[in-house]
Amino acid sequence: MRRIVVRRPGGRSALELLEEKDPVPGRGQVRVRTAAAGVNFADVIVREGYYEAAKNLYPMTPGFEFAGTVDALGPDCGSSFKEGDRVFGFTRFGGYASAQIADPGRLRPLPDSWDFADGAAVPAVHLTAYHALFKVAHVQPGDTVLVHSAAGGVGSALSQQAKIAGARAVGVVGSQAKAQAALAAGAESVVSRGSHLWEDIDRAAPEGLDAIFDANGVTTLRPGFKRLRPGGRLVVYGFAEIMPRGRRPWLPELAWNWLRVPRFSPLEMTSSNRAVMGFNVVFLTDKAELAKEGFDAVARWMREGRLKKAPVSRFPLEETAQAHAALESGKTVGKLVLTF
């Protein structure tokens, strides 16, 4: 097989490419020969060393999605699925290899009419979604939903399932070339990142908001909780704002972004009746029944049409250091995925 490697933390040199023996599944396993495998803003933490799950994994292979076909059964396996199946899934690392050994519990049968790119784009930022809307926010129809970057991976999807769930999104876009791609994934309305930012928030929501879906982690946090209504949730589940674009940072700077981080008081919380909640969806992966809950949903609304497909940008597994410099660009659209 082939898989990229990072041996130590660093920039995009550190993305190598290896040949190797394909793995052998073992009881209870299946081996997937990977035809995609999605490419995510915390692949890129992770080469850089700053991501938690990862610390003390190296030398380790990034990516938590992929999409192929089942193409061996380990001993005992009992799984539904057999030899052939199109199948999506979610790993904790090591997406990015030509071949996996999966959990089939972490594996759903791809639609007949998803082709493996679009495959590889649903599991971790849907994963991500849903838990946040549905097991943190607690979502309810006609809710009014604030979404930060929402034509990237995570926001469309946040849009998307907020639609589904009946509550009404506020999508935030870093320019309004992207309010389009916005648009389509499902946000009502949509304000550009500027001077005006929360004016036009107000604007479009202007008797407040039941939730707010925010990765960016330092400047929007504080005005985003004074505009929660009582009862509203303030999600974070990244801090994108933390790392420059771009570039590795160096540590006084990600010091004096950590400073800039706000605190809220429990108390400051209690008496407005507003919530600060966060999550990171990586380590909930080992919890089977959240996992299961998530994603038979995803795949049942996939199977129904009711999620979209994501624009996808694809990048030969050879282009992996490429892909990365896209997304850290900050320019991107949707998701981006490697092809084997």
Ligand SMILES: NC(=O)c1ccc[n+]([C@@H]2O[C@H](COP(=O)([O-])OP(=O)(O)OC[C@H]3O[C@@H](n4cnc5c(N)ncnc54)[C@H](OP(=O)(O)O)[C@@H]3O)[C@@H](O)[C@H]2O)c1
Second form
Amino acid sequence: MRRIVVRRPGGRSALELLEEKDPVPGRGQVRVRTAAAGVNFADVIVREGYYEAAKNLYPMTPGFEFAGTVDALGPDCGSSFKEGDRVFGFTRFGGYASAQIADPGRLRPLPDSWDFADGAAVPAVHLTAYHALFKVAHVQPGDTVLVHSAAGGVGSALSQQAKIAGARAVGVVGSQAKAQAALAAGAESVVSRGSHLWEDIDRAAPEGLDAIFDANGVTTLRPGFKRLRPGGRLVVYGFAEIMPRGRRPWLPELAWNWLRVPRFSPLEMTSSNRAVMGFNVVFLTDKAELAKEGFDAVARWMREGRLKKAPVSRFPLEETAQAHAALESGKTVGKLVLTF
Ligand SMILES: NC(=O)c1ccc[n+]([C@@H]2O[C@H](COP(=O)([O-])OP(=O)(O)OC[C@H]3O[C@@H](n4cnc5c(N)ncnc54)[C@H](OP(=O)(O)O)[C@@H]3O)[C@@H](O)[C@H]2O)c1
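Next, give the form predicted together with the ligand, keeping in mind that what was shown is the form predicted on its own.
After this comes the whole thing, all chains and molecules, with the earlier chain placed first.
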């Protein structure tokens, strides 16, 4: 098999392509011949060595999701899958590899109308969105929610699922060029980040916000918190702004940006009746029941035609570094996928 390995955290040159023997599925496992693997912003942070759950795992293969065909079954792996089945799935690292050893619980059948690249684009962003909306923020029908980076991977998934939940999403995008993608994903209205950002948000949601989903992590948290209605929830799930766009960070810059992350006091939250919450979906890999609930819902919406395919940009595995460069630029819309 071919896989990308990061021996030591670093820049894009740390993404090394290796060729090795195929792994053999153990008891209760299946092997999937990967056709496509999703690329996530978190993979860049893993590559740089700042991803908490990846510390001490190097040398390692990044990647949280893939789609392909089951091509070998280990002993006692039950009857849920057979050789030749088209599947998509999630993994705690290791996705950038042409063969995956998987627990069948982390796989779902890929509907015929979805190709592998479309399927590989689903698990990470949609499990994140499901967890954020339904398990953390408990969004209700009729709620108004604000979704930052609404044309990106998780942002598009949040807007789509907010609509499924009966909520109304106001999307924020980094440039006007991304507005159409955010609307197509399900945002009811879109505002562009710029000097009038908060006036535009006030116009789009004059009654305030029931929930905000923010992976910028620095400049938008404090003004967002102020716009929450009583009982509103600010859900923080990333800190993209700590990284400079399009280039590697230098350490003093990271430290400075880390210091700029606002701190919210429990006193402030209690007296204003607003909450700040955070989560990392990678830990769902240890919570089988919770992951199953989200994955079942997402797979059902795909079968029922309720989940739209994200716009997907494809990169051959050999061009993984270019895929990372594109994500680091902050200019992409939808999802990036490696093809094998
Ligand atoms: N906590 C969790 O469980 C979890 C799970 C998945 C992802 N995440 C986080 O969610 C965020 C989105 O992930 P994604 O994979 O779906 O990526 P993405 O949204 O497709 O791309 C990242 C977007 O972030 C915005 N951005 C803000 N500051 C940036 C910077 N300094 N450099 C580059 N982009 C910047 C850009 O959009 P605009 O300019 O349009 O705002 C960019 O397009 C990331 O921060 C990721 O770490 C968290």
